[in-house]
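Quick heads-up: it's one chain on its own, the form predicted on its own, in structure tokens.
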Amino acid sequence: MYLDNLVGVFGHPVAENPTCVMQDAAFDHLGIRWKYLTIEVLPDDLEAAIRGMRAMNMRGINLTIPHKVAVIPFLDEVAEDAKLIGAVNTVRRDGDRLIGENTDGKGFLRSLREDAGVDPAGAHVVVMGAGGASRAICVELANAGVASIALCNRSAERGEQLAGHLNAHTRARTTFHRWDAPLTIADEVTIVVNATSIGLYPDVDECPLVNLDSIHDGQVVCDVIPNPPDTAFLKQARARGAKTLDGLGMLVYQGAIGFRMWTGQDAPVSVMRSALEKAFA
């Protein structure tokens, strides 16, 4: 079958990646002749997979562990906001240059305010855990205008980096907490987003280190996980009264943004959805 143009993703590992699911999906319900491919890329092979993305004319690719920094110095340009981010998962061909971007924290805030109907402006947010997604994240919520955030991460040394990061180059208020024992939610708190791994399928039934009790009615409780969308967290901070927020919401629209980037049309973000829900159950 010939095909106008090819995206694809770069990782290690990568055969687990759900990105294809619904990036085909999109392709074929608009009836544009693209692919997705899902490339296992080694780390030391990774300049020579850019090269060869280049020679083939490639219109973009996702990255993911371990590539997301360590691509960076051979692109031709990388947008300030993932500069900031520190991390690229998306690069778009413009030319024959190639433009990194980070549209993760991009995907989060768009689920916020479309899904759970929350402009994070002015509020005050815990977000758990200090590792890519939350460092995009955090920062697409201080570029949104969120009075303070509180990072809670086991380990000190990358949660005091993030924090101090934050600080220096936004104008959110960014404090770090040890995370060593249950965390209570401060009252002021109207956002709580675990940003870590822990409840991720096959490990269904783990809850990040919280106490339930600190959580009620008025905050918007967000998990990143999409698999299962609907982790015990959720489920634990809506008995609550908690508003939530799945993870998937964010995967989708991170993948959207980058449709956008690759198209250069409007992506069909509920057939997305529709196929990654089929494929995780």
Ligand code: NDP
Contents of the next structure:
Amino acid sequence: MYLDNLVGVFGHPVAENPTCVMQDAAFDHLGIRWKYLTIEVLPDDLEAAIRGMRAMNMRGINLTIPHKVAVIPFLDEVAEDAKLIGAVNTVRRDGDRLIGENTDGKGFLRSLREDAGVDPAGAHVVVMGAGGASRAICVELANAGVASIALCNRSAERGEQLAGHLNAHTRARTTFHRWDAPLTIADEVTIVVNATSIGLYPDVDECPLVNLDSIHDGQVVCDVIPNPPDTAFLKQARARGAKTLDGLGMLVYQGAIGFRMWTGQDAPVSVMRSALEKAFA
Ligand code: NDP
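Next block: the form predicted together with the named molecule, after the form predicted on its own:
Below is the whole assembly, all chains and molecules, this chain first.
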């Protein structure tokens, strides 16, 4: 079969990566002859793989573990927010040039605005976790004008490093909190984000260490976990009157933003979301 355009993902291990399900569903829905390939690339082969995608005129590529940072030297340009995040999850083509982008935090922000109806400008925010997902979310929240970020992490080194980075390069006032006891959410906080891997399948009963009774209505509680989307943490938050936002929205929108970068067309987000829901079920 001849295809007009190829995109895909490089990772290792990558077999379980769900993105092809939603991107191919979007291509089929719009009736365009594009294909998303899930490609196992070993760390030592990344440079050759990027040369290969250039040679095959692929329109773009996603990067997942362990390539999000390692890919940077092989690109022609990196977008400003991806530079600040320090990682690239999406490569798009501009003519012959390969441009590195990071759509994870943008996907979170779009989900926050469109699904939860919340504008984060001026908000006081709590973010749990200081890994890649947290970094992308914090940078985009800071770019969106939040007033403050209380960053909580189990290991001090990663948390302090990220808080220092955000204070040096963004206007959001970021404080680091060592997270070794149940976290009480301050009253002024309106957005709470679990950006750790706690709650990810199969550990579906796990909940971040939070004093749940400090959650109340007027807050939006968000989780990055896409599978299962309705985590134990979100259920507990909803039971206390908070609005909740699941990680499936972030996953869909980060893909939808990449889809638009590659194809120039608006992505059919509801088609992409139901394709993923089916795959996870
Ligand atoms: P990392 O490995 O980079 O970071 C994991 C973070 O979780 C660290 O801050 C780690 O703390 C913390 N953590 C893990 N287990 C515990 C625990 N038991 N108690 C306290 N803290 C813990 O992972 P990522 O940031 O890349 O990914 C995190 C989650 O985000 C994953 O589940 C991933 O599936 C999800 N994700 C979702 C996306 C989406 O689109 N919905 C996009 C990207 C990621 P420490 O530093 O102390 O180890």
